[in-house]
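Just the one chain here, laid out as structure tokens, in the form predicted alone.
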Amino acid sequence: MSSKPLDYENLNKNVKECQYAVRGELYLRASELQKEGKKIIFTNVGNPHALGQKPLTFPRQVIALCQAPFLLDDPNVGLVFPADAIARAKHLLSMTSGGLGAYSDSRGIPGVRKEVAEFIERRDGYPSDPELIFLTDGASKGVMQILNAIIRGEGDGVLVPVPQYPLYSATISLLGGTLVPYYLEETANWGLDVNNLRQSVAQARYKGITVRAMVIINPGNPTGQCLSEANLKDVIKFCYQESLVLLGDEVYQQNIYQDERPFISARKVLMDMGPPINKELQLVSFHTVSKGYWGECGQRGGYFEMTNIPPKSVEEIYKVASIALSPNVPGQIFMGLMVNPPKPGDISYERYVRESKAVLESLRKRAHIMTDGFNSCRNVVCNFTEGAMYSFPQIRLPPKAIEAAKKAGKVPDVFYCLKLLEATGISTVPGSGFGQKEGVFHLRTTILPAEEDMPAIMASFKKFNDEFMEQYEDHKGYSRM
């Protein structure tokens, strides 16, 4: 029988070559074990509601009314829903072309884009143009749209921080481009050094690669660091000097667990720098309803905002967005609610603030519990999670463990994470899925398990790790350092 187009050997090579570790081998094995009846703690993906985070009340009330608008005509609606939720649902429905079941403009509902622009202006202190804001099915779709516009072929490179969120490596690979890594310095709390950037660009150009864009993830995923204003200025100057478009992945901007380095958007820093740079540097910024204290991953609401992108290029991006007709409308409604939440004096304000603060305060506590827990373990060192939703400890694997992994045909940190999964049910992602320096090993876990479960989870990890190290450590002098 002749081979067929969708036989494995005939697939697009870019499809076969792209990898996405967050849903990779470890996740598949965890799913198998779950089917066999083992209790699995899925800390592999930043999915807050799956790990017990409760949805905020106000947005769910509004979306319920938008999804079932006949409730608004019920004379008893005011007995179940607060007046401000009813008013907001009516307002949002009036912005649509036929409720949540109708397509919107391919860039998103104009009224919601206006609310996003107003949010950005309040945050940064500079006006934002709704015509340069596109609503998307989560931030990931926006990243893919923009990378699709940037990458013309394998000769085009994109600077990506390593360790990195594998959305970038996977999408660049899928689009046939080249990932150009710049390494974050773990001993400097995952700091960014402009000299490393220059070196990465020089090496790429030596190989004939045209570097066209740079990605920053702030706060960092998987590394959890927050970029300082000085860091952001250095990045912006570098991109300006090298004629790169800056892609600001800022989806964790609400997730800050320390007070020394609050979140500052790349756009605000750029605008503060004044002309000519603030009129010329091309910047695309991304945000989502999936993270922060909302955690509404399944709703798939996101946006990107373009700064200093020429009108003709914006038209081309709009054209490509139009192929999918419309981002999902419920996700757009969630975005509108996130950027325009209840205000002081509104009936739902106090409850909204109370729920939001409770989530963030608990996440801050969990960040400390997890960091302290990892640092109490043998051969494990971990920087504090300043922001985002993850811990990224370095696991100092003994030579015997590395040798055992090789014999098993596994990358060493995959070997460790699989053993951890089998022993404890904790599903993590090996550091090799994010990129790391040669001979250094990590794992990524979310800080999302319930606060009351966290001590038991860390105790389970510590017990496994101690037994693993005892089994593989050479007691003739292999040390923690």
Given for the second form:
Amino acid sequence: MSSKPLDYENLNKNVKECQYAVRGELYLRASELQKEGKKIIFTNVGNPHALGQKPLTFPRQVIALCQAPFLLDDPNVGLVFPADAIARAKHLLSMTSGGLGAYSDSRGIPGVRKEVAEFIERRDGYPSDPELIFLTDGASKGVMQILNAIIRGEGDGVLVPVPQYPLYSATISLLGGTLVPYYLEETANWGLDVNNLRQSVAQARYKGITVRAMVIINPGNPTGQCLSEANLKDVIKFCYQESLVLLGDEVYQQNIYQDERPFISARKVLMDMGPPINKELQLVSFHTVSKGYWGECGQRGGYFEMTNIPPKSVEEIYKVASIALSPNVPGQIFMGLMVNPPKPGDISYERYVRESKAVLESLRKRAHIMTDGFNSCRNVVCNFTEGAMYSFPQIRLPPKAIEAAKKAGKVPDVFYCLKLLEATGISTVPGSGFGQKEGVFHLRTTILPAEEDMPAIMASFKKFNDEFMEQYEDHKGYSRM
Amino acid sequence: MRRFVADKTRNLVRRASTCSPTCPVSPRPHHPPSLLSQPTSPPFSSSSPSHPSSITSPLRFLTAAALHPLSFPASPNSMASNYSTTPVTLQSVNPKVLKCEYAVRGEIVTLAQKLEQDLKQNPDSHPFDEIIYCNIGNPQSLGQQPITFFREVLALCDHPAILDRSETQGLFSADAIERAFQILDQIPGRATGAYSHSQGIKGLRETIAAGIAERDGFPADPNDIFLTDGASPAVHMMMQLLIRSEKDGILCPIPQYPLYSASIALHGGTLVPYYLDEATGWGLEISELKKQLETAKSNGVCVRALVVINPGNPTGQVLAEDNQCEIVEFCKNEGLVLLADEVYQENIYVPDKQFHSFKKVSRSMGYGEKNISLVSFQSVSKGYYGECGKRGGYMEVTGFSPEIREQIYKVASVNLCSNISGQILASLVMNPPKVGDESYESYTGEKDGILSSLAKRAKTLEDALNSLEGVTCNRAEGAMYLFPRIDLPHKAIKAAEAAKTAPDAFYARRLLDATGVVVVPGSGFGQVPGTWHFRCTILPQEDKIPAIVSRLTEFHKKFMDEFRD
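Please show me the structure of the same protein in the form predicted together with the partner chain, now that we have looked at it in the form predicted alone.
Up next: the whole complex, starting with the chain shown before.
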């Protein structure tokens, strides 16, 4: 049999090397179990609507009208849609070049980009240039576009937090670059230590790697921490000194569950720092409609904003965007609505506020129930979810459990998560998918299951965990060295 | 100029022959270990090693027009110097990014946008009152109306809260409401705002598979379908899978849709061209395929796949079934993956031609899963629906081992999923209203209206082009484009050379300046060296066609008067 182009051994090695744990072994096994009729609680993906979160009404009304613009001329449209939704649909359609069915400018609809710029200006107190904002099919596509422009080959490195969201590791390996890890400090509530950064860069350089960019995820995924202003300043200074492009993944900026550390954008901190750094540090910030109280994952709407990137490089990024023609237009409309929601006095304002508050408050409660639940379990410790959508408890696996995992040919935390899945139907992602210090094990769950289901879920987790620990633990000793 | 292009073509072949046997990413520039205290080389600075060799890419010859690597809105030169000390500069951007070109949205379009701005400020600034974009297959931007039924269903799926309300029945047709219910039932939790399975929603894939089976008369498996944000990301995914290095080649038609050249360049592979024969209506000759395959092989290029665009873009031809059989046989014998771009499958304008999918052709030949690796691309952007902005599409992947499918799934999962609205629309175009449904009549009325109007427009434009001095134009049997050949006078070629631009780009630019009509120069698609073409869509609304014809005719006459030898 002659060798065929897509035989496994002939495949692009970057493809084979790429890993994406969020939809990996655990997810596949969970899907199988679901097919067999078992009730599965999917906590593996930050996918709120899949777990019962209802979409906000106003944006759905507007998008429906944009999809069916002939309704706008129907005398009965007012029976089903409020006047401000109708007006907004007309406004948004007037900014498109032929409605939802026409390709837009490859960077996104100019009018929507302008509204995004105004949103950023309101948020940060500094003006933003719509020409430097590109709309994308979700934030992931934006990250891929930017990393593609940065990574030339294996000799190029990107600093990525560990634990990290596997989009970064997967994309870097698809593009053939090198991931340069920097560890977040679990004992300091997943804080970011600049000394760790220096070490990581020095080690990478020693290996001949050109470190070109640094990723921060704020609020953290999977770690849930919110970076302080002082911490962000350190990071910015560090990137400036080392000539790194800073990539700010800020998709969870609406998801904050404590009052001590509100979200502050990397861009605002940079601008506050003044010259020369605010004119020179290269920064790309990412945002999406998939998170926040919107949770509109299925729409694939997002943007990135570039700061201090030279025009010629922006043109190159534009060129690559143009090959994909344009981001999906309904997703762009959602973004336009997210950055410009109903205002006080609008018909839909009260409902919008009520709905979005309810989502956020409930998430805050769930963050507490979950952290407390984990911390009540034997050999489990968990930092509080300050922001984002995840809990990332450490599971202190007894040596016997680690041995049993080895025998089964599994990574210890995968072994634990599979057992958890079989016993309880809770589908999580093992910490090894995000990276963790050697010999330390975690799992990631979202805090998204419905509030009323949460106590039962945590009880079932506790029952499983404590029995597991009972089974594998000799003398109540921890596995941690 | 002819020699210039010929040289570039020769370069391509020579380059292939001297291709180093190692892949482009493996030889690492050896960076000496540097101490942290030393000034480091910033990621995008001019001090990083540049890659002059990458400038002579095989794509360059396709876009002889682009003497400057960038053809996007000119930025004031002064700005560049402000950034000379910052990390990101042109010298250190990924060279594969610099290398790729996408003419459909290139220089001419940028100029057109500028003229449009002029007109807004001063309607008398140019000898025309509007810009007519014939550069891109974007029907709804030129006034084509969406199919009502599809949009009703999409609106209801986007706002399911109104499905149960009685007032809704006054606004929407009953079968649209019913279809929305059906679709929502296929979506777990009825959540159109949730990420779906990375291959796309299972129920929608089942609908699509049933649609394919009905079209072809051979079964299709929902597990073979991958829903994507338009067909382009699907093409990228396959290129990513296939291309390991510069030594891997993909056979592409010339002229070709530049998505292929661009994605091959972005993934660092080599485009192996095969020429379509203009004299036989852009025929695809197997002898030409064989010749190019052999040449590439002898140059050390490992050819992994063959791209066929049917109906053709930009060339508009519809392949005959026996020609398709030969192509299938060729791929099977040579062990090539057949990448079938079939996004124009509904766009057929002549009674003597019919669309046959490569899947159907290969199954009719008795070839199944084990015999041929075939990927078929489909999109919601084309056809009579023309829903470009939705970014819906799919690929049907057959003849691959389960482990390869897993790899495709993995790559798809990194991007989570394609947009749900686009997924729903893809299922709708593969399962439109049927006889007896309430919307059937309005649906067929709209569909036939669009397709027959497109056929009329194609014919009118084709006849008009053929009546011009030195212009020959094959008929648009399908797709959305005409690709006329212009026999440019020597003087015009000289003038283009003096203006440092490709002759066809020179012509397209003059056309734009004089008429406001935007076309894409043939050099953006590739053409036989020494021949010149442009691509023009057939999409402007019917009432605009006469004006376009007369402006075009008048312009061409003047152009010839100015340059005739």
